[in-house]
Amino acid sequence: MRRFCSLVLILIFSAVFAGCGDKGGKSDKDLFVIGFSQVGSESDWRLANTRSMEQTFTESRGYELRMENAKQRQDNQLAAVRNFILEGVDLIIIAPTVEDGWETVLTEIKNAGIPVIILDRSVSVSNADLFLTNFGSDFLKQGNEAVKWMEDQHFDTAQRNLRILHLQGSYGATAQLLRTKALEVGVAQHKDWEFAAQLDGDFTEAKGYEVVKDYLRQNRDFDVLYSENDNMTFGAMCAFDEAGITYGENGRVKIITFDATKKALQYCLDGKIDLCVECNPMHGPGVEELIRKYRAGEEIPKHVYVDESVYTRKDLTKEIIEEREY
């Protein structure tokens, strides 16, 4: 009798435990897992692009994400995706902090028979089916509209060559490498155009901040902050700020910077930036469709971009900037 009793206990606990261990109805085995390798949160951009993610990758939705952040850091990179490999997650999504070093880790990924998908930056890799698709901004054509809105602005250089301080992002990330490839090819195609200086700025503001305000201590002959993301062009504003330089629509200094997060457009419609040029941060639902396709065994292109737009004072109005989600 004793041990009649204790079986019925054992099968009752069993049950109320399995009860709390359901999720909504779906256990662990009805969820697809992503391993998401984020390069870090080094700025307002990356933090809307990892809402975005977290805010289609839900439990609700069919997803589990595990998300790692390597605060900017491939070798925390690499260790992150090794362990997702070790785990058997069903896809894995690397949000790359420099393209190259990638060939290695995702050959081991293609050997474990997960498919990845690149998002926002790109790797350099001597075979391409090594990751499913690419995902994420044109940042040639990015810079390349920086460059067109320089060629049609007039200029008051006073019979000199335009000045131009170059902010640059992380070395060696494919938003730094294309940006800065454009305004190279611009500078090299116009005689009159030159560079003041070549900064690196990391995209974040402390050390945009930082670098500028050195810069000002013996240089301040310049026409163009050409600055690679929104977080380094605040500041570097900060940094004009207390030099006592101005900027803007009716300052010395005209200010281009990429992102056009909602800060930013608001320091464009009050005229203290003249530029932004748009990166879209939100790719959670483009990359969930993609994920749609290839589980539903649909061909997908190697490489999507997302839609974006360039914004001067005239584009922008208080409607547009309260309705950005970033």
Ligand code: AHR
Second form
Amino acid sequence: MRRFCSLVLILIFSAVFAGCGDKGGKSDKDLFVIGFSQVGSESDWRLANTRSMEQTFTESRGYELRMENAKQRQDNQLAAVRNFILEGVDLIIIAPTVEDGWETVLTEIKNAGIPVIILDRSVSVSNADLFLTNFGSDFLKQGNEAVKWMEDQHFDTAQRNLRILHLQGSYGATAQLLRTKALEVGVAQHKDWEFAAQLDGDFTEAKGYEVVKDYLRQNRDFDVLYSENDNMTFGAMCAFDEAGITYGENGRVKIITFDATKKALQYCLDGKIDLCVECNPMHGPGVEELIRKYRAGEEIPKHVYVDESVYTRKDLTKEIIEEREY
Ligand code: AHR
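Shown: the form predicted on its own; wanted: the form predicted in complex with alpha-L-arabinofuranose (AHR):
The complete assembly is shown below, putting the previous chain first.
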């Protein structure tokens, strides 16, 4: 009987340790292991970004990508990153939900000797040596492009100010902070521009719909929708439709949206959205290039911005939209 119990115990221990082995830092196949803390799956943009990373960091290219979806919560990210440290991964990539609150965990990663890449958004830390590089969009430039477009429209403000309905992304995220900053500076610089309201849409279609629908119960007096991502825009358009508010080229409200996903570009070509400001999610290849350089001991820049552009109806064709990857 004693011998039987010992055998059972050995089997249990082997099973437990075999399981741990799967999650260990060094891969059995000699792959370069990357721990990736992704923001969530809040938008079409985010899904495309995840796809780009998964398609790039594959086993056949010598990588093991361990991705954790934080469901838009920083505490989930902190837990995931601490796990990556315990696992002893080769490199950590963080797409931060918000800018603040990273100093401590980045110091822990540095002390563990693991290099870090900040993806998409940025972190606000006192010591820039805590990460290798920051790869993503120039969100302030995006916001400035939108403001410039508004200036170029020469809206008729002789009788009344231009009223802007501002739909904001998740508070504290770089994409929200800088797109908001550009607009707030624009409003401050134009005496005849004003906010009708600033609403929190959390970068999701459902929240965008909900807050705009709620707002429209009491207010309809606005001329422009400045929406900080496509999915919130789709939600707002749905609320406008239900309320009988016309928009786009032949409508009463002009729509500015950020991301320029396939669906938004199609709406733009159809005359329903006036301006699409591109936010390029295809980060995988660019990040891999940086990792290759880093591993080869080459210098890499501290901040790398992806190429992006802006689209109005006249810049678009069916072919351009069909070719788009997201
Ligand atoms: O940080 C990039 C932003 O986050 C994109 O504009 C948005 O769609 C996403 O959720």
